[in-house]
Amino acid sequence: MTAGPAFVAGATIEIEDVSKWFGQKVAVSDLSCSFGPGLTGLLGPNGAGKTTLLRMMCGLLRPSDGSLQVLGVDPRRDPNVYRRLALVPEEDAVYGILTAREYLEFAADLTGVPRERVDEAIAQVDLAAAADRPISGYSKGMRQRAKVAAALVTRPDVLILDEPLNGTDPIQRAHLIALFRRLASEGKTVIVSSHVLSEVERMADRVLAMVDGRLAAAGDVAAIRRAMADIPYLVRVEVAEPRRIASALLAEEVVGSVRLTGAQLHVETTDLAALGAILPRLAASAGARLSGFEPEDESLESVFRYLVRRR
């Protein structure tokens, strides 16, 4: 495999030059990347190719050109990987009909594992109360973790999960989240496909980004900001004497423009380094005491929205 954010070393998920079209659409186009322990983001607008993807890593589509390996075989050609490898869709996937206990326990003997693995798996998503009401009354945030569950029964080395935090309310957000990350914590490889950038800035190890079917970025949040060099960065500057220090920043090289609000300079820069090591001496020539100096546009929100923005 290449070397570079898009590749981990001890990948449990290889992915080259992989490409999936229907008819004349393009969903993936000449992907290559792979994954490992621990837990990544899978971003990306609708449209992206993030669930066509996750459904190639899982057997249920064939790409159309390139390989794909997970734990070292092609899913679509060894079926022992699922024994190993869990994904919770997106759609819901649910039999209404049954108990969540029940639900648990036909995912359990259609993978062959001993039913006692169903208790363990309804207190890892804390569902024990509603264990034995049918799913059909179940919310959408509990049918969630309804598929979590199923998904946890056979103890995979592989948790493939497509937006597992729709419908969730903030404590069940929070519980899953701490659930995907202690399950990355033990080696396990969790993948989380998500729009919810602030959730996913919380749990993500690493971060693989998608536009028109395309792998845009991958690495850490900060990894991906710095790498979009030609993306001047936005500073929010606290300082006394506002107006005299905006002033001194226009005219420096690195300062493409700066916007005075109240007490608050908000200012653009193409080296934000060098725009740390002015400031405090701009500050001091001037007597005035700077208090603050935040990046505004290093959040995964702000560098998604660059990101798809180069479409």
Given for the second form:
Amino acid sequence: MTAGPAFVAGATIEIEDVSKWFGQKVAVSDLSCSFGPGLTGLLGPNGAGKTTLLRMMCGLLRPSDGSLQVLGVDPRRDPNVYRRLALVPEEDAVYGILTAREYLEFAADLTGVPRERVDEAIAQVDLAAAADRPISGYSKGMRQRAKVAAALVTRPDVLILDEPLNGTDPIQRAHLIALFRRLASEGKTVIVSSHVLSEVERMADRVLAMVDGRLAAAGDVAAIRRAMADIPYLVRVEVAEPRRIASALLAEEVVGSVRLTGAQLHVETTDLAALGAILPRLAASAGARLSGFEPEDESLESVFRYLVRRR
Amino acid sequence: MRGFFAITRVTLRQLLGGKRLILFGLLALLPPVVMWFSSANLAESSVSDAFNEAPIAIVFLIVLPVVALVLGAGSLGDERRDATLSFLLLRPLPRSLVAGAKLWSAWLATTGIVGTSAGLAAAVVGVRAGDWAYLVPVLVGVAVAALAYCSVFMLLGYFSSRAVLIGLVYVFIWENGISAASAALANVSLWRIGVSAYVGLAPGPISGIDDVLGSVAPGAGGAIAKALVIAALVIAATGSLLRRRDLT
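Now that the form predicted on its own has been shown, please provide the structure of the form predicted in complex with its partner chain.
Then the entire complex follows, led off by the chain already shown.
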């Protein structure tokens, strides 16, 4: 496989030039990367193509182009791979009529593993107290934990989790993150997708960031942070005498561009803090009152879009 | 086979849970109740004729298609609707085994409900006239027709979220009207498969329900063979679709 931060040695999942489109919509575009033992975070805004990629890894979707191998085989051709691969899907794929214990026994029966593992899996997700209640009465967080337990009952070598922390409270979240980290430290390949950077930051040493179906960044969390450090920010400034302030701003090194709309300035800067220090000084020297200073777009999506454009 | 029986257990609970069983129970009461009242003042020699009129028609032409449609379509359709299909498919099991277990479950549930209904109606003949010869034929007819119906409706349920509506149109417009007009279509009509098995096994000449057959020759062997071929084709096709189609 290719070298680079998107690839790892000893990969358990290898993805090569994979694309997936649904009609005219491209969900994943020419993506190559690999995953190995340890915890990898798959980060990206909603609609970035994370779920499509994960479902292709599990063999639920066929790549439109490219190739993909999990544990050395194409998961769409060899169902035996599911003895070692498990998915925790984002959607509520649970049987409401079953109790959590019955749900896990069902998973064990389908995979051909001993039912004795059920209690252990229930304990791992801290669901013992509710294990004999129908899942239909569970909260979102409890359903998430039941889904994780159903994956764990098969003791997979590769565990793929699609937004597993959705709906969990802070205590459940901390518990699940600790569980994922422990599984990773035992040599399992654990892939966790999320659209929340801070969430991924807490658990994953390695991160792949996706946007618009493409790989935006890859590497350790520090590298992703560094890549994000020089992103230009767009700031809306409300000030009296905007034309005079705009001219003065353009002379500043940290200012990339300035656009005037009505009484507002839209300033592009690579250093938000420096701009925050400069603006009051310029306003004071011009005798103009500064009434507003607000970043216009600092969503994760805009950050990732920038990273994709820069690649 | 552990996976097969696990799918069967859970599917039966899905199919027969909640209000569905109550509604089907009420529907299933119709043939024995109609039989009971329609034979109340008849001479013993006329009871079996009454059985082969309204009650048997209600079993084969209304109760069986409706129950098989809802349960057959629900066997895979419910999994698709509830997004639990991936839970079944991400297992080291052949996809045709998943399809087979789903069909087996739908058939068991349909035959159980409609067989009880038809069996009770036939039992009225036994109680009123001492003639129990219709019991086994009607149970065989129900089982054979349920297999054919559940097979087709399972595939329909996998393809469409409006399977019940499409199925009703099929049963009451296509089967009742269009296929009756053509001998070739009548030979592959699901409606006529069960009736053909029943008429083929039932004692003596039967009047009433045999009109439904039209040009189709009655016979249990042919009906069973047709139903088994339909089931085998549907299992193979569904297994192939579960393997090939994207699960979004």
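Throughout, rigid core stands for the largest set of C-alpha atoms superposing within 1.5 Å between the two forms. Positions refer to the first chain, counted from 1. Since this is a predicted model, take the numbers as computed values, not measurements.
Once both forms are fitted on their core, the CA shift for Ala130 between the two forms remains under 2 Å. Val258 is among the residues whose C-alpha shifts by 2 Å or more between the two forms once the rigid core is aligned. With the core superposed, Ala240 shows a C-alpha displacement of at least 2 Å between the two forms.
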